[in-house]
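Shown here is one chain on its own, the form predicted on its own, set out as structure tokens.
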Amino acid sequence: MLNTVWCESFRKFPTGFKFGSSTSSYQVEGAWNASDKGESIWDRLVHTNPKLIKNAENGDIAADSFHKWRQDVDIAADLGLNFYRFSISWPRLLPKGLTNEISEHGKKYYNNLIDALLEKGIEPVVTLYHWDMPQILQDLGGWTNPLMSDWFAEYARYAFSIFGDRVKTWITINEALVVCDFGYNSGVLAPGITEPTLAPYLCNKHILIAHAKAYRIYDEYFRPKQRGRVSLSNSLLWIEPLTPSDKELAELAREHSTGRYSHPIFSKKGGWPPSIEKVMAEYSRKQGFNVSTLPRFTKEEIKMMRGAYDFYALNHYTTRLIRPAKPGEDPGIWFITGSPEINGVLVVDPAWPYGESRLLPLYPEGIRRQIAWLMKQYGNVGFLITENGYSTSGSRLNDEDRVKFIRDYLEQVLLSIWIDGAKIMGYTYWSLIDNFEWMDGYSTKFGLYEVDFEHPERVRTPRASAQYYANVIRTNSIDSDTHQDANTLRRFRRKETENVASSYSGSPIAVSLCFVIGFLFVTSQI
């Protein structure tokens, strides 16, 4: 009886835990040249180099959320979302990138979206930069130009001033690791520039300074009245050693991946991780440089960045193992195949399953281990999971594999909360609806709702995962039975979705694990 009580307790989320879902502007809005919107770097890339995208597809129309935002709000309400995370298109709001030219059309669009969400009781969580930089600023160097941090800070100031009376949670930058490291190492993401020697690290520095400047502006000028919170969303690839002898390399890789984008802001001392400063100095000398290609911070910059957060926002999708590169072996590009800087090669456990994306093998335990590592490094600072999602392909509403994914990852979130003591405030599923998935175009589907991209109306249809997630939110538990709520079933009328989610309730492994957890918790109190 006692174990059963604890089991039920551990399968539920704490009071106040919030569930959300997310999208980003370029991936769903479409209307790429509507009214006076400016050109973004993704507009330029897909139009000038369409071969980089599967099937030469683009986001010109996407899910047409610019015109169908009411449908997206209704979907969010049907799911029962506590919050909806979306991003502002910088060039839609500021066509030239700066505040000397403001789009009233763009301003109206985001005001309408925010107000409609609030009318439905859904909190808007707003990202300022989800990769669609104004092309005019990229022509001046983009994130490799130190002035970019000032331009971003002024954009943030304007957004805070017109939306901050209703928006209480802000994400400044989404996945700087992808923007800087993968972007400049591969050249396949906008702006389509390959320069792996200096650009990733210049971008790394300037994007963190941009966040910190925006945070300090909010803290000084807007927080007293608006009482919101601000952070940046880091993409966290959990990294484990391939063999016990690779433990030091794995820790170095974590600092190279997560630390470079977290240590300057979340650590007590600030600045770059010391281990990375050392390895980059050594690597730069081997390349023939007299100074490190990892740019230095001034004392003023270190002070400004340190503590520039209200919580830690993380996007987590997958895990890698790491081993040393063999003599003569090219590690490839970070963070896909490896890192020449730390002489490490990333590999995948062959037992790990996949969704549609071959970049994202599934290892649910990774999210819990990643959060535990963050707590060890920076303290229990409060965490918001801002992205976690599963990819499928084709038209398939009966997505039981996505239901299992959500359940498995949320189970690890529960363990992180109840066993590790992590202060996790919420979970965001990526994505609310199918969207333009960058290099994969429309071949990869992450949505709780399917979007028919062949239909002129971009019809949205709920998948089984939408029904399951709605019940998780309703019951505050991963063990919800979708058949017990007639209201939910009426919202999700599709017959194909009605009999899926319940098959994932009470798996033998989960129940056994729950009993073990309950026993350990009880005995720890004696």
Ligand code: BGC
The other form holds:
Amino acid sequence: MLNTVWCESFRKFPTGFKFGSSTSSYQVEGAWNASDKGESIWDRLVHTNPKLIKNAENGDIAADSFHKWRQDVDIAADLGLNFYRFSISWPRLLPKGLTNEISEHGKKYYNNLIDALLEKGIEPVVTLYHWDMPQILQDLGGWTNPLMSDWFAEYARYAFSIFGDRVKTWITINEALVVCDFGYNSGVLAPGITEPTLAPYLCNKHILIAHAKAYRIYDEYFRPKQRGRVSLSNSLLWIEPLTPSDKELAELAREHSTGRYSHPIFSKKGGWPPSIEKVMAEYSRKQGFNVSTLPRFTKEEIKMMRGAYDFYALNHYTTRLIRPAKPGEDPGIWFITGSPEINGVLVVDPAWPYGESRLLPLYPEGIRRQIAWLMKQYGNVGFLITENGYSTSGSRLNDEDRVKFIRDYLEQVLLSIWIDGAKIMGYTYWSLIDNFEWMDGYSTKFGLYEVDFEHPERVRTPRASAQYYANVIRTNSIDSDTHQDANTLRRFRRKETENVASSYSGSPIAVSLCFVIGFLFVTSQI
Ligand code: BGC
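Hand over the structure of the form predicted in complex with the ligand; the form predicted on its own is what we had up.
In what comes next, the whole complex appears, and the chain from above leads the way.
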């Protein structure tokens, strides 16, 4: 009995833990040319190079959230969400990218959405850049142009000034790693440019500076009155060594992937991760350059970026293993197949299952290990999981596989909280409704709600996972079946010894007690 009570609490989230769900402007809004909206780089890509997208689909109408936003708000309320994370389409608000021309229509759309959410008691969590840059700024170089950081900062200032009285959680940039590394290395995302030598690193530098400038503006001019918080959402690919001898390489790969987008902001020292500076200097020399292709920061830039956060926002989907490239082997594209820079090849454990997306094998423990690594690198700075999701295909409402995904990943989040002592503020399921999944078009579906893209009304229907997630939110717990508790504890114990964070102290005493009691209970059953 005692065990049941303790372990039920073990499967519960702390009081105040927040649950949300997310979408992004280009993926759901549609209305790509409504009123005075400017063209975005995604509008341009899908219209000029449709072959890049499965079935030549595009986001012209998408889930039509521009017209059906009330339905989205109702869905969020039906689920009982504490917050809804959506993004602002930069060219919808500022058709020419700059603040000298403002769209009243765009402003009204986001005001309506924000107000309707608040009326239902749902907090709006707003992302400023989820990949739909005004094309006009791309024509001037986009993220490879250092001036982009000022243009972005002015856009952010404007958004803070008109929405900040009601929006208290801001994400400046969504997944800079994907924008810069995947974008320029593969050329398959907008703006559709393949230039792996300089572009990913220029973009890396300028996008972080853009974030930091926006953060400093908020800090100085808006925080005193608005009292909100600002961060950027990093997309995190958790990387493990393939064999014990690949441990050092795996650590380098984590710095290459997560560190390059986090160290300048979250580390005590600031600037690039030192191991990456070294590797890049060597790699650049091999490529025939006299200076590193990883651009330098000035002292002022380092200072401005360091500490430009109020919490760490992470999107987590998947994990890879890494091994060194064999002699003569081409590691291919970072971060799909490997990295020529660190001479590592990424592989997938054949035992890992998949949803529909071939890019995202599942390894639930990865989220816990990733958070543990972040704590070790940057401290227990407060984490908000801003995306985590699973894809299916076709029309299917009975998505038991998605339910399992959510339960498995949330179980690991609970372990992070209760065993590793991570301060995790909330969890966001990606996504609220099916949407335009970039190169996959509408073929992969992440929604808790199915959207019928053949229907002119874009009818939304809840899946089984919507019911499950609503229950999680209502009960603040993943479930509390005692049999599962025993099994779960058995697994907890095994993972505990392997976890990279096992050196952490500070887990709440009561929970440790629960763990011990549960542990004794389980051993007594074996
Ligand atoms: C992106 C989303 C995308 C999701 C699933 C995330 O990296 O932020 O826009 O839909 O992954 O692929």
